[in-house]
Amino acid sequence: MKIYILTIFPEIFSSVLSCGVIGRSRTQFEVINIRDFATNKHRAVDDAPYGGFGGMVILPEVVMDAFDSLPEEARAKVIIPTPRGRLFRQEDAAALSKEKAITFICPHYKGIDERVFELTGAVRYSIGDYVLTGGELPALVMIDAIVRLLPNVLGNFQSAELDSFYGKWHLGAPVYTRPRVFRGLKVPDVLISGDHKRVLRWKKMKGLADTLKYRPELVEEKKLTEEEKELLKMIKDKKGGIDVRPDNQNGRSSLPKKGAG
């Protein structure tokens, strides 16, 4: 995969890029500076918006000119974060890995020309329901997203595979490691009992579990399997013989009672 990037301040990409999972992968990286094809003298990329408000926007013709000067590989799949844009998910990252290409374009200040969007046919997504300052940072969360589904760049894939979203809507499991005991803290049992079919079902009730906690809105949002309902059901009827809360440590779940409010 190629990923081109155009952006006012190509120095936030070069310490991330050449770092961890994403400097080892074959990704090639691409980062084009828009400031260089401004044409007036104080080499300026931006102006005051019609109708005023405030704020400034980047001019079309520097980001049209860099982005005119790419190969054609870098036209077929172009990105452009904006909080006006629908919410980047697991799956959009999943079918991202799959483009031989793709092309991030970074708004900053107030935006960019509405124009830019329409000439590129660029997608739109946003990293949540909040601003930045400007698209670089959106731009590495999805790089990095998709960059660590491509093929060979994880050591164990089953890794990504455990992952939250991954195949599914709810959240992944907690992870723990060495010592067993930390602080008076113990790993479940369950995860050091050798029973795969155990700790596999674990994953899943307490996935479950904290998406009830920390994500209600997910449950909602897609149909549930048989499987799943079962387990949300057990969950809430505090059954199963599995702590679902295993952060407690005690046995006890954190989830509210019947009746509780």
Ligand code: ADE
Contents of the next structure:
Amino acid sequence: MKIYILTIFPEIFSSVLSCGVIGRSRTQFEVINIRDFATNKHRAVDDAPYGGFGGMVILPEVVMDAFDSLPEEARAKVIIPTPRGRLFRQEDAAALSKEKAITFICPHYKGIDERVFELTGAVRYSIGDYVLTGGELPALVMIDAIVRLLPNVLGNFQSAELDSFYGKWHLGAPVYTRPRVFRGLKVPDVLISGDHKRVLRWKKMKGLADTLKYRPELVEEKKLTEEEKELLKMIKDKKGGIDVRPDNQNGRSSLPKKGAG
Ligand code: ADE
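Could I have the structure of this protein in the form predicted in complex with adenine, to go alongside the form predicted on its own above?
Everything in the complex follows now, all chains and molecules, and the chain you saw is the first one.
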């Protein structure tokens, strides 16, 4: 896959794109500095918004000049991160991982002139209901989610299939490693049983139980399979060996004990 990134802060991208799983992936990244296309005297890339109320808006001309310099393949799938977009979800990452090339245009300050969306045919994506200083971090978040799904990027793709939201609407299960007992806390016995079927069932049940606990708004009767309905009933009836107590109620607390200074 080839990923083009248009930004006024190219330096933000260098470390993230060269480290870890993303750095090792064979994805080709091309980071283009929008400022290189500024032709005015001060190489300005922004101006005050029409209508007032302050802040600065990225000029359409400089963005479009940068965009026009890209090869044909870069125009097929264009994404502009914005809090005014639709929420970026795992299924979007999965669909985008099938593209040959994607171009991200990163707004900054108050945003990018609205006409750029129309002229590039960009899709708007938000990464959540909060406002960041620019589209660079959202672009990196989306790139990370997309690139890890490319063939041969994850050492063991089966691990992605157990992730939260991967082909499912709910959270995945928590993970543990050695030692079996750490500071008095035990790894659930089932994970040491060597019984793959039981482990998978536990993971499903624990993922559902944790969804009820941490993201109850995701649980909608109409999207539940018969198996999920059955598992959720067991969880609510406190059957199946899943601890359903709220955090810090498992006999330990992260809060200091009374009188402990
Ligand atoms: N730019 C600023 N905030 C953003 C958000 N939440 N998602 C995507 N782009 C943004």
